[in-house]
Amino acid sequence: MENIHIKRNHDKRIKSGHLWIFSNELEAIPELPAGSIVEIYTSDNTFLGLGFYNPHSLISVRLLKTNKEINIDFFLDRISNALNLRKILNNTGMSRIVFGESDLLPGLIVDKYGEYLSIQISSAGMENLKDVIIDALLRVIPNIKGIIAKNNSKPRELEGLTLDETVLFGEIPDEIITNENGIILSISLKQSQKTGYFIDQSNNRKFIISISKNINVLDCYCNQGGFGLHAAKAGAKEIICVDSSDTALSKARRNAELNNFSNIRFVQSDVADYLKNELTENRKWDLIILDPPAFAKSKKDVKTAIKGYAKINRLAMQLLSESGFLATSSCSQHISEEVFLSTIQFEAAKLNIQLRQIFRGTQSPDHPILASMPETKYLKFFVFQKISI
């Protein structure tokens, strides 16, 4: 097994926790096929551990945090360890069983839809085991019917990996019918994005009930409804759930039907227009939700990003009404919380809106943080209330 030293006073980040190391860190970039497993040391030798290195990523390697084989062993016992902790959280029906670096095993998402699992896979050290890592979920979970990996994400391309979607063992039916805070859920793992379902937004989506009852509510890229559907759950007057994508509103359409909610509208458009459109009519919402996708996928999309999170907030709190409220997410991993907070702060500012915050959240528990690594925390979701003065 090949050896890689970290350059000398480099070593920090990764003695505290930290599972990455990038290629300008390292001693030397040795011609090894993308994926193998090496052993890391610091610059006087001492041993970090085993990694998934990569010689075409500026993330040349993936801490896995042990000495030990990297073996059907190993990947059965950091599985096990992550749905035990689910377990703990009572939160295995639809949930997130694998978050990657959290859950030590930096490169993999499993995600469970009942009897369904949908994996993602992000290094090619990862991918390189796929095979070892179905058996050991088939191991850990042997009620499994069915799983498909969802690997249509851009760090596979930086990876030097290809894009695809392969269901890996079993059936895959085109609809799975599953719940959310008491919401009965249809999901298609086969047409949807990402890994099937936004569950990081899980209990924010619970706090929308309580402040939902006998108002009207605008649920902005509402995707398959899940912002909306629960504000219908706590009985708003009006909802319209707003995206610019056919198949999600089809999708949502179909949720609200399960669930006989009738005081739910579906309207495709792209939401920057359409907010635009509601100031042009001076409509007023009790509620209006902003839960667009990341608007910074890297670091130099940043500034495009927080104009682009500036522009729909700025819209929104405009078209609130008297005391309403303002929901409003990001899930740019390179936009922190500071900055996605300043952002809002400063537009409210410039329309001489006062702001109060009711509510502070982020993902759901079965997304850990891993506190050594801030790139584990990506979801930013505050509510706020626009006082009346």
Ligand SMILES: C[S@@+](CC[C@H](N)C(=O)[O-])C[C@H]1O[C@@H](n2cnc3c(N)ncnc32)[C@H](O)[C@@H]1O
Contents of the next structure:
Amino acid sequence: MENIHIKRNHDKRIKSGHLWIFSNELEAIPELPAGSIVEIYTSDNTFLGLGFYNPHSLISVRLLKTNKEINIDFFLDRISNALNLRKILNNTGMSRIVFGESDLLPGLIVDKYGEYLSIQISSAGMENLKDVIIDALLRVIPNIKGIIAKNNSKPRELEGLTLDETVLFGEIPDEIITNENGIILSISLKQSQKTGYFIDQSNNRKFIISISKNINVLDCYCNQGGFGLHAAKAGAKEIICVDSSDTALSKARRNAELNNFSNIRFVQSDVADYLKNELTENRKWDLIILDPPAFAKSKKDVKTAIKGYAKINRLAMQLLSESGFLATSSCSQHISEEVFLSTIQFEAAKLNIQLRQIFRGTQSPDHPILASMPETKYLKFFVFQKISI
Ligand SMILES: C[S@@+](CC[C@H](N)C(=O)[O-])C[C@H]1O[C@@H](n2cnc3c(N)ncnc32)[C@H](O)[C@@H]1O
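Starting from the form predicted on its own above, please write out the structure of the form predicted in complex with this ligand.
Full complex below, order starting with the chain above.
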């Protein structure tokens, strides 16, 4: 196994628990195949553990925090630990079972939908070990009927991996019926975006139940209806759900039917266009939910992304009724909570609107945040109330 050394004075972050070593922090970039397992040392030869090496990626090494062989026992141990947390959280029905670095399994995501698993691999090291991982998953999680790899995420390309979607084990049905916070959901692992459903917003959706009774709700970027369905369950009067994806909307309609919610309307539109139109028609909404896709996929997108968040939040604020609520979210890891908050406050001030924050959320606990790695925190979610003056 090749030894790799970190440059002098570049190991502080790693020693404090961060798992990524960047190419400019290594003494040399050895010519090894992507995904090779290497031994990592400080410049004075202190062993820091094994890691996945990738000469094509800016993240040259992903540390595994172990000195033991990377074999089936390693994965059985790590996946069992990850599963134990989800058992404590009591969400083993529909849940993220493995959240990459936060479960010390860099580049591996495993989501469980009933008896089916949907996985995403975004590091060459994990890709090389795919068969061992599947074996470990089947041994640790009982009664799994099918596993699909939804390897369609951008980070894969940065690791030199191809994009694909493949059934890796058993069969994947067209529809899986599951439930979230007491709402029946039909999930299609084959047709959906990401791994099947945006599980990370689960706790934030629960909060939406508490404020939605007897009001009208506009759920923007609704995908399969997650927030809107929660508002319907809470007894909202009227709900309109907007998304640009026809596939997502047809799933959302199916979900409304399954729950016998008849007061939700689904509209296929670009959200900004829809909001502008509502403004010209002088409509008012008691609750507007904004849950757009990540506007900043990388650091270079941050400036444009801020403009995007400013635009949709500005439009939404103008459509709020007196004392209306704005539930606004950003899943861009490159936009910090401070920047997101100040963007919203800046727009509110320009419109002479006073907002008060009544809820601050993040990703649900089955997407844990590694304290030593800010990169594992990505979801911002705030609910504000407009104060009538
Ligand atoms: C983060 S997901 C929303 C998740 C959803 N709120 C939920 O609770 O599951 C973002 C959604 O935005 C949709 N989308 C992307 N660009 C859009 C646009 N310009 N206008 C409307 N919808 C858009 C995608 O189809 C996707 O469903």
